[in-house]
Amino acid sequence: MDDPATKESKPVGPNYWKVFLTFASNSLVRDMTFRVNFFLQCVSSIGWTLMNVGFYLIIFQYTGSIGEDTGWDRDKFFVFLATTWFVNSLVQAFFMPNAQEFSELIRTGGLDFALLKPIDTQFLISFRRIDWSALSNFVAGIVIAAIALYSLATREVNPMIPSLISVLLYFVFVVCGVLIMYSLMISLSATSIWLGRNQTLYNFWFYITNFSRYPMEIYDRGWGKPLYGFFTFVIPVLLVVNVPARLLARPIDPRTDWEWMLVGWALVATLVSLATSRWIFKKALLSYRSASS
């Protein structure tokens, strides 16, 4: 029989899922104390996304599909332009705040502090601050995905409703989506530990992240072929979009041998990718030296 007075000196571990829900509620307080500032951000958001919309919709007046025999046409294509925004809201509502300050936390020595806090580094680092504006793209998102599957399910030729492992596969593979672009923008933050500040790679961040808003078709062939591969095997940024929407906007059934290897790879890259990323961020860690030294 145990000890009670070692029972109670047995440290305690935090519970990380009370820490999230207490930075999620700081986060919409701060955010609500700026009332308007916050409906000027969602509706900022909101008109990009129209703007976008609407450009695509002038494509569509000139073209049946994105990409000559790649499938995408208007209606499976805003399923796609949908699990974009589904990503990026996700990522930038939890992980692009706290990145950017991340370089600033090095420079003012706030570092020092999240260090010796009982909880995850990685873990404070990634969620003290939660940008609820950016979510009113996902609201979007919502709105688009269900105008263009309703669009997908009444139309004349080749109708298309998904099936229920269809939807499941696609959260699944959403979420995956938003841990390899999570992966990549914790690493690249790690960076400011050695560089002392990295504006240059968040702008790295968004330019090869803008590859992933497109089918992964249009770069397969001609000169696109490096950047196919470039981006579905080293950095696989193709995959986080183009393999939860083609989940989606097309039959689960037929699927073709490397369609399927490539939602395999998906999960592989995942898991690399946290892996990768978590060894990245712990590395830096060690070279951290503190603000007054």
Given for the second form:
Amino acid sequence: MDDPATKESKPVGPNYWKVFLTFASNSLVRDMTFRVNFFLQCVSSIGWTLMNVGFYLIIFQYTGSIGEDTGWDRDKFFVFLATTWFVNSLVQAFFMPNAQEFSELIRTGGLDFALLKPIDTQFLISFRRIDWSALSNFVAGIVIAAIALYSLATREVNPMIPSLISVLLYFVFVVCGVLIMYSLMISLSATSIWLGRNQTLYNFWFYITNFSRYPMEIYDRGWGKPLYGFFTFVIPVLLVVNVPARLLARPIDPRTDWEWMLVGWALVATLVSLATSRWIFKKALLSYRSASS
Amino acid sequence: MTVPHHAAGLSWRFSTWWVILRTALEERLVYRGDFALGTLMRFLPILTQIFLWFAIFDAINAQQGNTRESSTAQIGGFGFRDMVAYYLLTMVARAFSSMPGLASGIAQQIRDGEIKRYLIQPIDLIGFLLLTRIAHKLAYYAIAVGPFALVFFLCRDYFVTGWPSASVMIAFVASLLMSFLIGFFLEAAIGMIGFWFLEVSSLLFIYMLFSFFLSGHMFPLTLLPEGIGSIVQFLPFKYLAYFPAAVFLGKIPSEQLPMEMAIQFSWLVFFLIVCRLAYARGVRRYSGFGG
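Target state, the form predicted in complex with its partner chain; input state, the form predicted on its own:
Every component of the complex follows; first up is the chain already shown.
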């Protein structure tokens, strides 16, 4: 928390980048202490990836695309899947262990120590621990994307090579997606200050982000429309993967106004989410009562 | 108690079981509100599955030139509605066969030495765990039956053939009960690995991953390509989710049903023996220190 007193007495703030690097190297040391465990965690992440790839390969045995006229054929959908993997692995590596620890800190009263440190509490809470093994899924994502893009570029029907601008936009919006997810996660874990403990946090997280893992077109029918609207405009998880994946998997030129609107909205939504989560976090800290004595 | 335990025989044994069962039930019912909500939330992924499969079948229909209403498209013997019903039924099957915390609990008890308790008290570890698990499950169903009934009522249209015949229903219930026991003995046996390796959590995670895929929780096993599919059909995992659901939906031909049930029963016996053996062997190499 920004304490005005410490600000005045300490004109030079902490070097956030250096602190972050220290956190990263500490986590790496910790992970490498239990090497077999680290290895097994990587193996199980890769196993999960293989299962999903297998599942969609099976589905594409039976159908040409996910949804009629949505354009999500096999290669394009695997670009989508790789995007899901990028976003999720980044969130799981950088934020998931911290969010879980945050709930634990609140329950045990350990948050007191975090509040006393002369650094922004949200920063401290968000980056303390990095789960390096989760990045194995990032590598898996790169492999999936590479194969899918290669197959997309060399196939006979409608080959496509993404333009430079779409690649650039892709990176920007993957980062936006990660930030949206981060905001959601930090807001959720901040609520454990009010609720005391939040064991179902991970479940809830899984259920919400579950919606983001599929092309948004599939919700755009019948009674799915309210969901489509809700998860696009209120809790914008549908934008997280859909916007970057669409930018990369389809030609940049013929785009409808609706698509450009979504891209613009993704940018706005990222900023709004970040601001909202910051606000919720601060608000939650104000009602924190230490658990000790 | 005036009568010595070993002398009282069966009636003492039953009264012990009853106490264990009742305690575990009471323990569970404390958090019933949390429970009911949690159960309802668990159906949320089904929602996305409905949309996903609708989109997939939509594309298949378009390919085959069917209209949406007259659609007869099937993959792996499952039409769109069957598919949704299948996912709902695997939720029921998993409610029976999943054993959260069982294997890791056993491993933990071995690690921190709590298992000594069962070596000196006249209570059998596996029997005790089974009873507590039954009690937990009973308490779970007592609460979960509400959310389950609600969801199934809302989704009744996905069950195209309606209620199955009485004999199929009996087979379904029997397969659920056996899937509970298979799940229990399988996971307990995995927990016993803790006698040999102190840390089993990563191993467990890998097991859970495979069982998620191979049990048919992810998709009906009939969708698998020929070669892999027939291997997977031989494995015991399918009885944890796929098999009960397939029985209910009538996907198992009636002439094959008795044989399949017998195979399931054999797996149950197999895991019971493995679990017992592992425990007996493990206890022999176990050394407890401290008080």
